[in-house]
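Given as structure tokens, the chain that follows is alone and in the form predicted alone.
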Amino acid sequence: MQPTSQVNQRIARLAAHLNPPNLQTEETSGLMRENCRAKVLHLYDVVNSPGVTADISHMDTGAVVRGFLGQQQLEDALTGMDLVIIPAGVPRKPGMTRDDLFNINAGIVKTLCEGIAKCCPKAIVNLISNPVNSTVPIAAEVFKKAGTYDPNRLLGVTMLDVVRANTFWIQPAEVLGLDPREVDVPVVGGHAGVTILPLLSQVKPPCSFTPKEIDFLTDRIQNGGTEVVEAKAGTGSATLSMAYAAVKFADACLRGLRGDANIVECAYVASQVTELPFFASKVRLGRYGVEEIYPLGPLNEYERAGLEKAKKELAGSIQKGVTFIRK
């Protein structure tokens, strides 16, 4: 184990992959530079990274920002990184599901993960690229082929589902003056449609809902991304809220790397919580990524039915990712 002083010196070396560019990745990069735990921030893209790097470098924070452009600089971008954030890929447009993005984003994730396996195999990987239910299995298969797979260091980012659940919960609950950041709604399963399962029976602070409220909340949380896509009318998908959620989760990983105790968040990881090889649930983060995966806890009848729907959908998405690499 490395001395604490060495860990603290290296704690926030980051690689944010911007491939191809979009507002979400620019916002994520900017927010990461603002993070006081980020000391070195590497920005990689196949186009336009010099402009994004110049823009972000003007922020008056302590983080050193370096930009890398094109496949020939990917290894330089990744070397020495402790945390790699992958928001790469194309955004959704009206009428598209996350799964519609598979053919484009799967290849991008494969390329980036091959670079990680070669240049920073011990890095913790935060995978945001959709469809997360399939891209995390893709990353796992790439790392297995390279002989570097550590399931504790590969995390699919489902934080936006939690952020939405915490925010949407306040409206039907009519809790005046309560900050959404004080709310904790566990969201398990995956990161698309019916695989997103908010456990409203376990919300903190405790609250009871009518069946109608449960249906409304669950549907809105599951389709929050579509709500934004449709509101933007073809100009993009959820970028600002996703950037916020991405940085919130990355900060939790950084605090875990630093050795902070009791860092618990929901994430899509290799899991034995169900019979599926990957599943999102609460995990405890530490110096080596995931240190503990928590069981689902007591579920009510509505949640048990939702769990079965989620697992059925997840199984096909997971297999699709695995097949992409093994074919």
Ligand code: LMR
Contents of the next structure:
Amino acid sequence: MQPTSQVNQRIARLAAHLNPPNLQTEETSGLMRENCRAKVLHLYDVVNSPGVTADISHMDTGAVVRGFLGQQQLEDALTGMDLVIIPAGVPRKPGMTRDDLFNINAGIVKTLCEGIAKCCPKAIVNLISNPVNSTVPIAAEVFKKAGTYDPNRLLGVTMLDVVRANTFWIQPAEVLGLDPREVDVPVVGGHAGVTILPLLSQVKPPCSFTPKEIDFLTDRIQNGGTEVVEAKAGTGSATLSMAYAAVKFADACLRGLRGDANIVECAYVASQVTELPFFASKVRLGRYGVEEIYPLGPLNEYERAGLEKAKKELAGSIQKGVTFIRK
Ligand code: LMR
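To test you: the structure above is the form predicted alone. What is the structure of the form predicted in complex with (2S)-2-hydroxybutanedioic acid (LMR)?
Next comes the full complex, this chain leading.
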């Protein structure tokens, strides 16, 4: 990694484009090119990357964009990168859980992380591929095996849960005239079903909810991904909102890398906040990735019960990822 003042904000966005096409990867790439902090953007995929690269390269943002196609070009795509975003893998169909994607996506994440360990071991990794609760432990195990593991540089992206929470809680309160970008709902735990734990007692600006509202909002936030999967009726999962969230998170990482102060976001990281080895909570991002992990803060009884459920499911998902590499 160069000294921060010289950091060129080089980014690789890695996709394994499977059937049906995972549009989120194109959307993420397009939005990343728009991001003025990205100076060099490498797009990798196993199909279609020349077309996507040509398309995106016409955007007048000044970022250099290069495309890489197929596994033989993976190392070139990764060499010299400061930040790697991984949205690779297959999306869900109605009726599936994120864990149902494990068998296909685990192997894809493993291959990409082996490439990172070899070609850009100091890069910050933003892992989006589902099931995130298991793919982050997979990545950690791959990096440990390669001797390059730095827990501060491996982040599971849970930003879409925060984006949804911010949006959903002000929808019934449109009358309050709040802008979702000015509200803050911490979402902790993981990125699947009950592991997604919104801390509604900590929303900013402070707001009190009835027990019925809390139930409704918690359920909607936990099942936001499923809501999109069902609405898309077999053609994929969230792409546009996920790309928005991915770029928002990547931008926060880039601002941290650049040395900006007080960059705080929720992310799924190696953690001691609970007894589990990985957990999503608020983290402060800086020049070396995660610089501080914040405790959960005071939880109410409803949230404490949710935390127990979340931890139970997360423990199994983490173990599944670890076993996949160690077996
Ligand atoms: C989401 O939250 O929308 C993504 O994790 C995709 C999915 O399968 O739900």
